[in-house]
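One chain comes next, on its own, written as structure tokens: the form predicted on its own.
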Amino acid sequence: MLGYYFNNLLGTLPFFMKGLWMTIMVSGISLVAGSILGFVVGITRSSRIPVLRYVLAAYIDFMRGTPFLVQIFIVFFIFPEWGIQMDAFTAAVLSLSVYAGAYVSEIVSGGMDSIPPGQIEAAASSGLSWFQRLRYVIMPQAMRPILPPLVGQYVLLIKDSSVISVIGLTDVTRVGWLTVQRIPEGLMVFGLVGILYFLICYPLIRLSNWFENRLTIQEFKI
């Protein structure tokens, strides 16, 4: 019986590959957009404009304090009631990007806060503009502590993308749910789903470990 189910599962591999491609597309676009948003928000939070800082803090607290499932429901089901129409793919990318941006901004802010204030003050006293201080002094040093958790956040983003199946996108998870209705061997079907997610995430996990080890070695030498 297991052999029969296994042969049927092999026949569904093309559908799993299509689901895998959907997962990669949504995650990849959201990863780039979320990183850009997160860096912009993280850098802007260093602004001395109180109102702007409070608004950004409220955005971050809301995104981090509510389930991603609720957020994607708001974008896909509530936004149309306000006249904002979008398809499932756009809603998924938008939700994931804004969600990831909040976490990336915290990582960026933490990296910037690790820079000794004396270096920033010295750069300011030397006549460098705010943008020049950011480009030549702050970000080159901040990227060292930023990169390991940033790559780790990308792994979490890919795994969180499994939620997009609830709004009808045929990603890997949804293909698994549809397949298990035809092949009642849940461990086999969702074992394949887990393997496919692992294949996407594993290179990023190794990259994150490499960054962490490299950072540890450099700190040890110092």
Contents of the next structure:
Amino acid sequence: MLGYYFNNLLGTLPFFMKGLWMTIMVSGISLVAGSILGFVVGITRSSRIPVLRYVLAAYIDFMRGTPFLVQIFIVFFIFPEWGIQMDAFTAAVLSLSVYAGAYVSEIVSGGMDSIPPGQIEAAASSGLSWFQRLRYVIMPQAMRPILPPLVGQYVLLIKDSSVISVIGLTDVTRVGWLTVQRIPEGLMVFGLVGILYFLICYPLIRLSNWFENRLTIQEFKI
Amino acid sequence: MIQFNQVNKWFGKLHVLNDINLDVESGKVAVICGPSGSGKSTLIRCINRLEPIASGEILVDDIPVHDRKTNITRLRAEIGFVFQQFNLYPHMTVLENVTLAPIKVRKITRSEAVDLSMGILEKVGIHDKAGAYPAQLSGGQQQRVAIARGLAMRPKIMLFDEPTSALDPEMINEVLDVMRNLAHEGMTMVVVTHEMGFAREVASHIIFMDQGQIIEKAMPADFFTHPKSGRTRLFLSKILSH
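Given the form predicted on its own, corresponding form predicted together with the partner chain:
Expanding to the full complex; the earlier chain stays at the top.
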């Protein structure tokens, strides 16, 4: 019986690959957009512009304090009531990017705040502009503490993307739900779903560890 | 060249700069001393607007430093600043530390900047370390690189905020020697320091501060032999007794 189901499951592999592609597309676009948003917000927050600071803090608190499932519901089901209509793919990418951006911005501003103020004062004293200080002095140093948790955040983002199945996008998770209705061998089906996520996430986990180790080794050298 | 007109500043309730009036002429070396917490570091940090002031004005080359219309980035390029903790960029080599601002701010070419910087590094006696990273240098070497970094901008003024206070005793002189040479070349300098030997030898005048006020401003000879104020005498007796 198990062998029969297994053969059936193999038959659905192309379907799984389509789902995997959807997961990769949504996560990939959100990862890039969320990073850009997160860096802009994080840098702005660290430069302590009075009013903007509180607006951004409110955005981050809201995104971190509510479930992603609720956020994507709001974007996909409530926004249309206010006249903002979009297809499921756009809604997924938008909500996932804005969600990830909040976490990325925390990582970025944390990394920037770890740079001693003396570095910024030295750069300012030699006549470097705000952007030059950021570009040549702060960011190159801040990237070292930023990179390991940033890549770790990408892993979380890929796993969180499974929530997009609730608004009807056929990602790996939804392919799993659909398949298990035909092949009632849940462990096998969702085992495959798990393996597919793991295959994307594991290289990133290794990358994050590699950044972390490189960081400690360099600190030892100093 | 540097003028303080009735400058006041508070840190909360602490009156850290109390009605400061001061004039440092071109080519002179002003040494500021005083007990810790007297406001001397704050005073020097106001000259290139690392600290804001509450009232009064500071003029550098007749430009009001704290005026909102002043292009502070451009002004800072003319004023070198040397910190107690060196603050070299740890991710750059010595040469990169020194060439960064000339290339990015002065917009000179990389090869011009390297020539200029190597010349200055030679002057401070550290050109053989051009390819090293700050963490590979001793404190005295790092501070000389920091001075070279300031000089590479060809500044009109050099400010030193306790440049030898973080150094091991045997490294103090190599830094003071560089500063002595600079003074002899006619650089306008403001130096916050506890090195009274250096002050006696190099200073055009010595400014004694206590509790946010300038208590006394005198030529070195008078300052050490005939201090006018009781507080100055007390300070000198504490630091010169050993």
